[in-house]
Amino acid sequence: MLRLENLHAHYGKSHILQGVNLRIEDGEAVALLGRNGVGKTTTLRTIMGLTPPSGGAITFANVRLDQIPAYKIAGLGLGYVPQGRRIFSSLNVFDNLCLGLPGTPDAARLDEIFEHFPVLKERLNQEGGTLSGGEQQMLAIARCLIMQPKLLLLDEPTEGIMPKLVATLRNEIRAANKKGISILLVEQNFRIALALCTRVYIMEKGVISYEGTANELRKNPDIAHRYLGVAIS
């Protein structure tokens, strides 16, 4: 489904991503770790075309992204939730919902979405800006799963969150992944990202350091300690 293939990235003088490789499956759900600043939200903007590559191909059914405007990626199947939400504060959720489509869901779409965050349809003409840290983050998944994607980028989707919405955002990436929606995750909390995925990229200094299973990483918790700085209990 989706290909990194030697993945080069700059910010200007700074060579961000340095020969990243990385595959996704169909119905896959992927984590890429790694500590602060080592490229892991730089890997997912350059997948969705916002920050240019410099080298290295990335390919997704059979697409070569890297050769495509930005604009059209996410009308190939991809729904990207940004870390910190980026939701329309002024907006208020139905029309943040429905941002990204050419005319309005149907009730059967819409049923869906409310089936799996409820609040959100309590809160449907509610400004983006007066909801809490957890509310805006389901809004931005909901955003990204009216759109039917096959694969869904997540940054970071628990940081900030409280614990008890923690879980309830864990089960709705479960739950969109057994309806066969890809995932790619980048998260910090360790737990969460074994707990939600089945394979795992380690990234340091802009390359993969190292892929695995995540039963493997909880077998072999030295990789995890060596790599992230965690230790699993």
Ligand SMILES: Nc1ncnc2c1ncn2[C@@H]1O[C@H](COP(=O)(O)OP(=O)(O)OP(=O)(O)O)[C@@H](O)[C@H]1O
Second form
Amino acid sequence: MLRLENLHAHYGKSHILQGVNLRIEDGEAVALLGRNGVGKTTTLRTIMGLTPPSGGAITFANVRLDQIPAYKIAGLGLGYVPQGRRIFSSLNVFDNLCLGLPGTPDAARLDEIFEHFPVLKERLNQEGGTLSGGEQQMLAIARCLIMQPKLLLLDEPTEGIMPKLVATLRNEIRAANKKGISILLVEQNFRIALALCTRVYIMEKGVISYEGTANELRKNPDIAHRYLGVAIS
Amino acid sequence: MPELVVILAINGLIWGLIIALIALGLSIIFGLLDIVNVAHGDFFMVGTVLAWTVISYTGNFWLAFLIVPLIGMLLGCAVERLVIKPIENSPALSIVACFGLSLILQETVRATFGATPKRILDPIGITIPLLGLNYQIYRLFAAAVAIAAIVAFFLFLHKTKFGTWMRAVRQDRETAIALGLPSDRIFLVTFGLGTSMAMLGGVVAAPITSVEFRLGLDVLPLCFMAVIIGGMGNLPGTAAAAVLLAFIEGIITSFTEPTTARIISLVIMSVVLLVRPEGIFARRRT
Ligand SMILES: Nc1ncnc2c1ncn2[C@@H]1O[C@H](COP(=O)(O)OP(=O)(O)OP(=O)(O)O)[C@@H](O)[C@H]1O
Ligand SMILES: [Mg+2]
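What does the same protein look like in the form predicted in complex with the named molecule, given that the last one was the form predicted alone?
Below, the chain from earlier opens the complete complex, with every other chain and molecule after it.
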């Protein structure tokens, strides 16, 4: 459903993405891992049109994303949960939640969201900036899910979140995937990435240097050690 | 003498409400499109000229309240598409473009309307006794229109979906775009709305000022000062600062020259920038 082919991106003169190839099939959950600063966020930004690519192609459901205006991308069924959550701090929770919808959502859709994220229901009239980090992360995910995306891009959703809430977030991401939403997950938390995803890409300095299944990585801990410098038990 | 001070203070207050309306237009354009629109004062001036034109062709001043803001919306949208959008990623160019726009507006008015200042007769023509003087009812009406327009603006921003979209784009353009907000249309409407507010301000002010092609040059600095003193991006702060500044200038003008009043405004702004660079009303952003 999503295909990145020989994708390049620059920030000014620095060449950040140097030919990234990656694909996600319908319903798949895929992890994109890598050390700090290798270009994971840039990859997601390029998909969403926020950093226009300087070469290569991005295709989603037969549409070339790199050839349409950025604001039209979400409407094709892509949800983006940015690194650092980026909740609109001066908008209340309800407005944050429904921002991407053309009008107000029907009750059934709202109820479904509240079933998964009950804290949001209690805080509807509160300003987004007053939520805790974990609540903001739930809101960032919920405001995408309410738009019923086909593919969800998540950039380090558990970064800086209380351990207690990490499990909740993991369960909700898994629930979304079970419903048929494909996932592209960027994570530093290797364990969560393996728990949620069936396939893994590892990025190094702007290129994909390893591609394999989660099972392979579990069986060969040295791979993770070599590429990511992490030990898994 | 004390009566005169009170009257000039009231005049200042009313003028401040009109400036607030214009400055809010300047502030949303700056906040959403990242454009320092130095032509904003000239749109105000065009509003006064169009008000004069509406009276001279129809004999009815009140029609201007309907027609001119509409023209402002259309003119603003046209300018956004033809001038602003083509250079959207170059802030430096946009200042040059707005400056060019400012010259074009002024010179077009000079060429068509003429360089001599003109006056519009008091459209209500009734006065009330105030502190021994005859005070124009129109001035109170002008204040009421300005307040109504400002309230309508905030209601639009806070109670409609489009207004919510505008606030979101203002706070975080990228995330708003990633959520699919129609940024193209939002920028277009914002520029149109801001221009329309300046031109409505022009209509409101036309009968209480002289109508001429240089009028914008006087208003623009006051708007910028209001935006800065109120705290960049703080809309209620901007409105409050506009009223406060014009009020203070009004009082000072009763003792000395208008130029001295403007100097004092600039001093106030400098002090605010030194002491509270985030603006005197900073605390809560909207
Ligand atoms: N706006 C920018 N301008 C210039 N360089 C940037 C910009 N954003 C990121 N970079 C650089 O691009 C490189 C890739 O950044 P990116 O954010 O994509 O990395 P990342 O893999 O997401 O890292 P992290 O794990 O820390 O989030 C980094 O070296 C970073 O310093
Ligand atoms: Mg990152």
